Amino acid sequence: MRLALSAITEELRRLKASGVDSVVVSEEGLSALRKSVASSPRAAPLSASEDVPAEKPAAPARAPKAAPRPEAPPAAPVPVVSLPPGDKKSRWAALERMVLEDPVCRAKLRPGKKVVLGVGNLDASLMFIGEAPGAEEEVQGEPFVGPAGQLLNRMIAGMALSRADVYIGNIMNWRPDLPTGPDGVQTGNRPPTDAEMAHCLPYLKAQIEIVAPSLIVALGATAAKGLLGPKSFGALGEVRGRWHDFGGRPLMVTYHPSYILRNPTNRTKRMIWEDLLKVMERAKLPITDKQRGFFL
């Protein structure tokens, strides 16, 4: 019983950290539950003949004294991007060279993986913002590959935009690392660390200097925890759905496209798009009646 809560209490912790602030669960999954709880076994009390004499108390053993800890080693220095001179594609170019050599990033890959940088175009004036790459992403090279990078070109379509228009980024270069099964392979992501994104923050904002996008979109907690900072929110819903600034520029925060993976209703898909309308508006892009009533 104690497995399956610490399973259950894990999952919710992972669902949060993505942006998921509630979960539907059935009655016949409550009521098993329930069962599980009042059948599981609880500690009899002593009876009577099971007390414990009176007696003088041992002196406690004393404790051997512990080994000195041993010192962690030193946290890798946080980069420091300064791009040249030049055109964006020059400086793109240079950008990803420091990224492909970082050691850190290199350290992190797993045989076989690649490192991951920003796709899309140089001169986009809209930017999404993203978590960290995925199974797919690591494998390609690219953000947003999988399945939720596929609705997420479904997004931008509605907008009456491309994948070609924009520029698509991650917090994150490489793919937070969990344990992996006797065949290498690692199941499942998790969040990446503070200090993981604080490491890759300075290669995401040298992308945001090179194509200057009028507004950024940034994409679940995580993406917008990474921009916004680590301690400026709890839940996702405090700053969804609103106007906020990174580096002078516009930022709206909406759920990632994994959300709508997870609760494919019209509701979750209509909560996302209001943001993307909202960031229509601003882009003074033109909006159909359509496209306004779009999952109502």
Ligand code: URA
The other form holds:
Amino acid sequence: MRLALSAITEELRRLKASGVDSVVVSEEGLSALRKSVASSPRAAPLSASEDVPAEKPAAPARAPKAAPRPEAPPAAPVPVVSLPPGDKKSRWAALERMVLEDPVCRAKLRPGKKVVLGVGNLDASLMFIGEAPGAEEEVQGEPFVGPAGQLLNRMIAGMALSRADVYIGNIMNWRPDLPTGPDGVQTGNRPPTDAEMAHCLPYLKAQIEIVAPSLIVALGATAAKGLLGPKSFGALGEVRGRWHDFGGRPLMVTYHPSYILRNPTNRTKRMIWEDLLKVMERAKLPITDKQRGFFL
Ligand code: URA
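Same protein, the form predicted together with uracil this time rather than the form predicted on its own?
What follows is the whole complex; the chain from before opens it.
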């Protein structure tokens, strides 16, 4: 129960960090939460060291036997990616094989769904990085092919580029799971946990090594946290619209296209566009007056 409660707490922190300031909880859900908090063994010792009494008891006393606690599943080792020498295409193909054979990635897939690796031009000077595959992406095995992908395509087109000019990747190689109904269909998405991100990050780093882009654009808080570190900032506003460094490469942080889909105001569209104008300037791409005055 403690684990479930800390998972809920972590999820709420993530939502808050990504700009969500309220969530709707049903009366039923609220009463279930109250019950779990009331029954949570808050006074139970957390570790062996907490069993040590502050003062030595006067008479020799036997330490009470701790009730056996269920063991946490061992954390899967973070993959160590060693790319073979060769050209970009063969190195990428080798990486794809590693991801497809990764037992954790495979275990995370529901039947019929696909592991998703980045896509695009291996010689791209611009790389976009999102969060994780969603419903459409896990079916097609390609990042950003759903509604957020349509908007990303428009953003790229606004820069007078096409999808074939850039490389598009994600922090995650699989869709973070949520409980499904009896039909096994997942509705909705959740941000990945720190452990899930840590597992996939070596694969993203390997893609960055292969493509060697001049500039990286992180789309949204999860991508930014994956690249800058899970504790690097609280709210996205602290880091968005500014240049950062990722392994010696300039990294721009901007909003995730899904955020614009949820908040399609001229203000939010203009904000993301201004970040992209900064990217175009740094990439020395030509910018017309029309593009300067544009918003998505
Ligand atoms: N959102 C992402 O972050 N990545 C995708 O591939 C699709 C939606």
